[in-house]
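Below you'll find only one chain, the form predicted alone, shown as structure tokens.
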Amino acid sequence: MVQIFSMFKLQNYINGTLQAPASNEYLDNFDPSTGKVYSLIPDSDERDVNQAVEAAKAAFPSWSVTPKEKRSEIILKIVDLINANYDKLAEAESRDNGKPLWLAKKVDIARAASNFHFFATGILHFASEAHMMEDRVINYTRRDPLGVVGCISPWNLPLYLFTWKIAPALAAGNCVVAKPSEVTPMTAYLLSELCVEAGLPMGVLNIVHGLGPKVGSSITEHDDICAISFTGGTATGAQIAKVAAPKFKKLSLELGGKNPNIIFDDCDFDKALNTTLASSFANQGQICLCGSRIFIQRGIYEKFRDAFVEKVSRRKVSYPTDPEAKLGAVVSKGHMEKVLSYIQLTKEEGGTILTGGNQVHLEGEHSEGYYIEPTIIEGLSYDCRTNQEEIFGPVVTITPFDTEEEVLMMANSTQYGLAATVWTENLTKAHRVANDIHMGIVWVNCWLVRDLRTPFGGVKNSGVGREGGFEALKFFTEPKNVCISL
């Protein structure tokens, strides 16, 4: 790892320039695969979002009228400064998270990259509706930057999530104030000193490090924000709408899931498997989109659990550098231990641990490390606290169902519906089930497929609104109606 990151100081990035807290505290920022604390987070305050705010406003008159084709040119600059530096931003993701190496540099700083590159790109034919009205009356729709705008984002996918909400809001020419998650901020801030030297305007995009309670508050409250984009628990997403919704913000929440694996006895039994250890376990099970209630029909119940469990039971658990990790470390010792209780809640809920359930010792300075085995539960009711609640860490459940109506009441059971799996060869079945379950995003055969342009959200407790696309381009715009008499 680079030697810079020894109890190194993160900074905020207000007007341009990185600069310390208001308050001149610091907050820990610990290494998920040892336990260690290795550098130190600023501990910012509604001082630093109200210099935040200002630099800002002051930026959004000028940045505001850019022409999109200079708004994109310096976005695509931040790309080329991303890619110039993929590996020291791999490295301090995986780092600052506790995820395997390989999977920061396959996901994590890729999309980061691909983020900045779609609305870097997406806003030069982003357009607007015209309406001729039979008696030589046109209307057409001008949609014009919001102002300054809120943008929260969450520790599991640091980098990749912060950037698929800034990066739609700039090229749309609003200036942001920007607050990454004080568990994982590193690439945050690396991200800041690339901005600076891609030439980002003054106040056209302002990081402020810290606490929800400090920085996110601040940033909600602020009457001159006019629109918070989240990401990151439910709790949280009710408390930002309960602040902001009386101020009449604009909000797009995108908050938890529990997500149902659905596995009919008429699937690719192998495809299904494969997919399913992804699905289950990808970044340690901190994937908003994970299935962690697989449902398999019973006439390959018996089949698919023992050679899931017989794959899980072989996936190694160590630390981030490992060229050979499946799963890495947890994000933080707090989150390991809410984990483990579930575990133990489904021993009481009357569940069989059919492998892993431990947290995971390694050697050496890895020792303290946040580690958790892969965990697969058999035996609990659809119904009960480990089936309903998100645990968000690498615990699935395994539960046999008989037809599709069963099923489908079992996945739809939960408060939230953000995204379902669903596998079988019929099409007919396929495009059913999809119609039944009440969920934003649906993946038939394959899982984590994204194709950029498409509508990315759930419903229920899993959120309001809809991230991705041009359906971003449109939440981080003000539609206004002009009607001429021609």
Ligand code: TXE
The other form holds:
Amino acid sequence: MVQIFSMFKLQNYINGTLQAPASNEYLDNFDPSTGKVYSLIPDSDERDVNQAVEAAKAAFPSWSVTPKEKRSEIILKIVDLINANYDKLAEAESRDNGKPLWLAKKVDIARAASNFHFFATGILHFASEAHMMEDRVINYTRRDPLGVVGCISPWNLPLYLFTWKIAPALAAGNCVVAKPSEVTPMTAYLLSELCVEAGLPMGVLNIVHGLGPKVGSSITEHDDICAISFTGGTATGAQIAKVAAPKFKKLSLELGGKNPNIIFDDCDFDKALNTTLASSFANQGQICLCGSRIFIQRGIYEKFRDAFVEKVSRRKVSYPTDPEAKLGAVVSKGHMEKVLSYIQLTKEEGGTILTGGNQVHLEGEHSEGYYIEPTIIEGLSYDCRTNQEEIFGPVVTITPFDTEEEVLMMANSTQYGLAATVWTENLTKAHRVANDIHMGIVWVNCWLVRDLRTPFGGVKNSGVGREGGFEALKFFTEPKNVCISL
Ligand code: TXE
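Alt. form predicted together with this ligand, vs. the form predicted alone above:
Starting with the chain above, the whole complex follows.
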């Protein structure tokens, strides 16, 4: 008797119910740690998006006037359910993305719960302003929910970035049509089950799975979706802007980065070294905030380089459930090939690989997984392609510098402007460099320290707008000035 294993099929979440796509077609969902298909994703299309938009439109009149305390209470129920299903969500995230299980537990799921908690409470303190004029005239600013909004998220921090958009949108009283990356859809699917359990009113949140150019573009194009919040690649961001701009949709674009990590010779050496291990290779280097261009002042260049290479060469690449794994699998075969192609490019550009540079072949069931050694490259010019283009994998370059002016020129030389890290014990220099670097975020003597109240985003090709705190609630509301003559 041949046993037919029926692959688990994810479902869309539309109008409060979990359902098959209109096409009844499915896409393969790969486990990056084994290279094998382990579930199926709805191959949705504009029919599903249209149904989701209709559900959201029907829910908006009620949800938008639900008292914020009630909205907060329902969203906090989702927080409780995330925490009650913590390990299941972490295991799902790790299997879907390839990241180490310990990392999914420590970062991804914790932050998903925090995102909902932050905005469920933040909305209770969200206020606007009034402006008094002479002769008894008062102005006040209303901030009303926008209506039906689109949230489109990427594969590197799947539930973390998915909820980073959905939480403020819902808290502010909008209804949402959301699309997670088709590369890592699992935790978004599990979240929809939790939303049903939390009693989120039907149609308030709708999750449509599927391909970007099909489902994502249907969301971007839909005339009844008035705002798009997107995180992903710069090229895709440009594509979305091209569609949305002539329709005058509100846009929040959180795009790529090529972040400088600037290490002056008066830094706290051990702290800079240990933090740079994380800022270079956390999540397999698949975080838009990773510091992939490391600039080291000449006085400590060789000492730092040798210590860094020694530590990195010992970082264990392993299957995600290995508690010793410092790096897991990169997210897909295509992405692995993209990263390996940049390692090949770096050789052609004259780089020297000090450690790493190879695909890793594990044994047994993980032998077909997508693993790459953490890689350090030196000897490249600051303006070559390897140092100008986003690789988004476990690959960093190191470059010596002499003066502050020189390193600022190199750091500011790319088309990106997301996040910089600066290591110095000289306070005046820290403030001066932070002032002169063209980025949206600057960490001094730390990395990835996140206060959710702060404005989050970048300049140049790293995006448009800011997420986080009241910036996010302002994005997801429309200000209206009312001027009354008493
Ligand atoms: O991003 P995409 P991907 C960078 C990184 C990576 C590159 C591409 O360099 O190699 O972007 O990654 C949806 N209309 N970052 O492929 O294509 C898509 O389905 C509407 C940086 O993940 O931008 C997915 O849900 N939507 C980034 C989402 O967009 C479309 C994190 C992101 O996919 C669409 C990830 C379209 N035409 C990658 N095409 C960061 N800033 O953190 C695709 N999508």
